[in-house]
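Below, in structure tokens: the form predicted on its own, a single chain.
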Amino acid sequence: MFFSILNTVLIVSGISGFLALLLVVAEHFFANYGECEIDINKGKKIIKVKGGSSLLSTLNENKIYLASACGGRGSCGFCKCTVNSGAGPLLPTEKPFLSNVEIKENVRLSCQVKIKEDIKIEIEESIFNIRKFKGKVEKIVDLTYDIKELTIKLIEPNDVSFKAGQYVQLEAPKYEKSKQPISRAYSISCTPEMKGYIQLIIRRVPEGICTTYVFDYLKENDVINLTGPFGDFLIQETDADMIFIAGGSGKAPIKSMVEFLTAKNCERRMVYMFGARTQKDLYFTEMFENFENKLANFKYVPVLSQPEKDSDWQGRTGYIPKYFDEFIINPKNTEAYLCGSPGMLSAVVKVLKQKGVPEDKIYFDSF
């Protein structure tokens, strides 16, 4: 009896799998959606395209670049836009990234929307200013054992206008570990005042397609493609106190912000708490100590969570939140700028709110 049921299950599963495969093959070889029209922002821009590809890739081909940290795989949730018609039903792959409000407002993940008919979408006006750049890698510096800094001279176009805290997408070309070009998002680490250049701080991700390319294949004088700028992780124009919190390569947007504020001779009260495990994970320490000399109200506070027992470390240890009482003087008049992993952000935001920092004054960039 058991084997009879098992055989039935296996047969049904096999038939279902075969039918699913047939549908995929049929769509691939026989589906012809012809020419479709993308109406952007109620007729502001209309483009004629060949149907069959994702909305994200089709827009990219027409030099309209939506953010996509995962390269269109549906795992980052960045490539959102409003689709008023022509998108088909909401897919299960989209739901985890959309709030109930967004779903009601027809927000979709453009990488998951396939163009099969005329489609009407809405995007932010600023997206029309996002461009694709070519740049030459002038310098690669090892900041730690697993973090590199790239200095890229822009070639075409030869300059970019961005705000401190924004990011670009770096394209890793097809190479032996990747069958196709793939893009990943990296925060710009230099100040906007550095004209004609982009600097990036990149941490190695084990088995990461893009970081493997950067660490093991990319060389000085290589030409690479960048797209941007993206992002709304920006300095608020207020007089509130500022607390920056980041670790690892999360220092990139904070460095850009602090350099920008230094150039403007900002007088706001600021503290930057940088989390690392050991001393070998620290970098740019002297740079940020120099910022203390240039900015009267700036303090740099590195915190080691696992200092080595035989080290000569005399600084703070443990986890950053335990020092909030020391540096957050007026919680209600404090803005927090965070950059790190989702787990780190969740833990830090929880404590900041407990300390009285308003939730609407907590800004973050997750990676």
Ligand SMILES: Cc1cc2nc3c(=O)[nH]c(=O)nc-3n(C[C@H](O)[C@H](O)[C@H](O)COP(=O)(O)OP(=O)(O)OC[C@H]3O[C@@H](n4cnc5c(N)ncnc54)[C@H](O)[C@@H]3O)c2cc1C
Second form
Amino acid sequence: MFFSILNTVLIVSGISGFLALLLVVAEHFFANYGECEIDINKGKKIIKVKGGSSLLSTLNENKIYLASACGGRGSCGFCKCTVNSGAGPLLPTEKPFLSNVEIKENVRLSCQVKIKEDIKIEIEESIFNIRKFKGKVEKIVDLTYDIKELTIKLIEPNDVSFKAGQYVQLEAPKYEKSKQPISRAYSISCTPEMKGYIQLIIRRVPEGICTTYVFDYLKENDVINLTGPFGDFLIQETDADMIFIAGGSGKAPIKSMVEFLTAKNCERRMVYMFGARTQKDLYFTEMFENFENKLANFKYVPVLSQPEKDSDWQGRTGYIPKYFDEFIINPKNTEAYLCGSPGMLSAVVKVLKQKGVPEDKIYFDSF
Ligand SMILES: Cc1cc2nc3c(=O)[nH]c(=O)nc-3n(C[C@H](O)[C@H](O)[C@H](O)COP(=O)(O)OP(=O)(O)OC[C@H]3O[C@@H](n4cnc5c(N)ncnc54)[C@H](O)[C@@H]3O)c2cc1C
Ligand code: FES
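Coords for the form predicted together with the ligand, given the form predicted on its own:
Now the full complex is given, and it begins with the chain already shown.
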């Protein structure tokens, strides 16, 4: 009896799965949505497009670049925009990234919305300034065993205007490990004053598509495609104290910010707590010690979580928040700038709030 029910369930699910697959294949090959109209920002721009692709990729083809850190896989939640009509029902893949307020306000993930009819959307005006550009990789430097710095000379256009803390999307072309070009987000690590160039700091992710390309295939003098600048992880123009917390390649946007503040002779009280596992993970130490010499109130504090047993490390060790009392002098008037994994961010934000740093003064980029 039990086996006959199980058999029936398996057969029914098999048939439904097959029919669903058939529908997807049929839609891919035979659906023809014809010409559709995308109305952007209440008629400010209207574009005619061929239906059938995602809103994100269709906008990209029309040189309107929404943020996308996962290349349209529905896993980063960056590609949000308001869709007032023509989007179809909200998909289960979108829900985890949208708050109840956003759902009420018709915010959608543009990579999950397929264009099948005329559609009305709203995007931030600043998105019209985002460009695709080409750059020549002038220099690749190993900063540690798993972190590289790329210096890219911009060739078309030959300059890009960005703010310290912003990021670009780097396109890894189709190669052995990837059947199609994919883009990933990388924070710009140089100061905006370095005209005509951008620098990136990239950490290898084992089996990662883009980082494997960068580490094992990309060579000096190669030309790469970038899009940007994106992001609102920016220095607030106040006189509050600043604490920066980031380890690994999270140093990229912090370096850009500190370099920028150094050029401006900023006198705000600032501390950068750089978390690393061992001495092998430290880099740009001398550079940040030089910032200490140039800036009136800047302190660089590397903290090792697991220094090797026989190491000669004399600096701080353990968990970064253990040192907050020493460096956060006036919590109510402190801004925190954090960069790291979602797990690291939520743990650090919790302690910062307990120490009295106001939640609305905690800014972060989640890598
Ligand atoms: C706003 C923003 C700025 C960023 N800036 C930088 C930067 O300056 N430098 C930098 O190195 N990276 C940065 N990242 C991360 C970067 O965009 C990529 O996610 C990362 O390089 C992995 O890409 P991949 O294609 O090699 O790996 P994927 O092919 O996307 O991933 C392969 C596997 O690794 C896992 N994975 C993905 N990312 C990580 C990770 N970081 N650690 C551990 N496992 C991971 C995935 O879950 C997957 O299983 C940034 C991300 C964001 C959102
Ligand atoms: S592009 Fe990442 S979720 Fe849409």
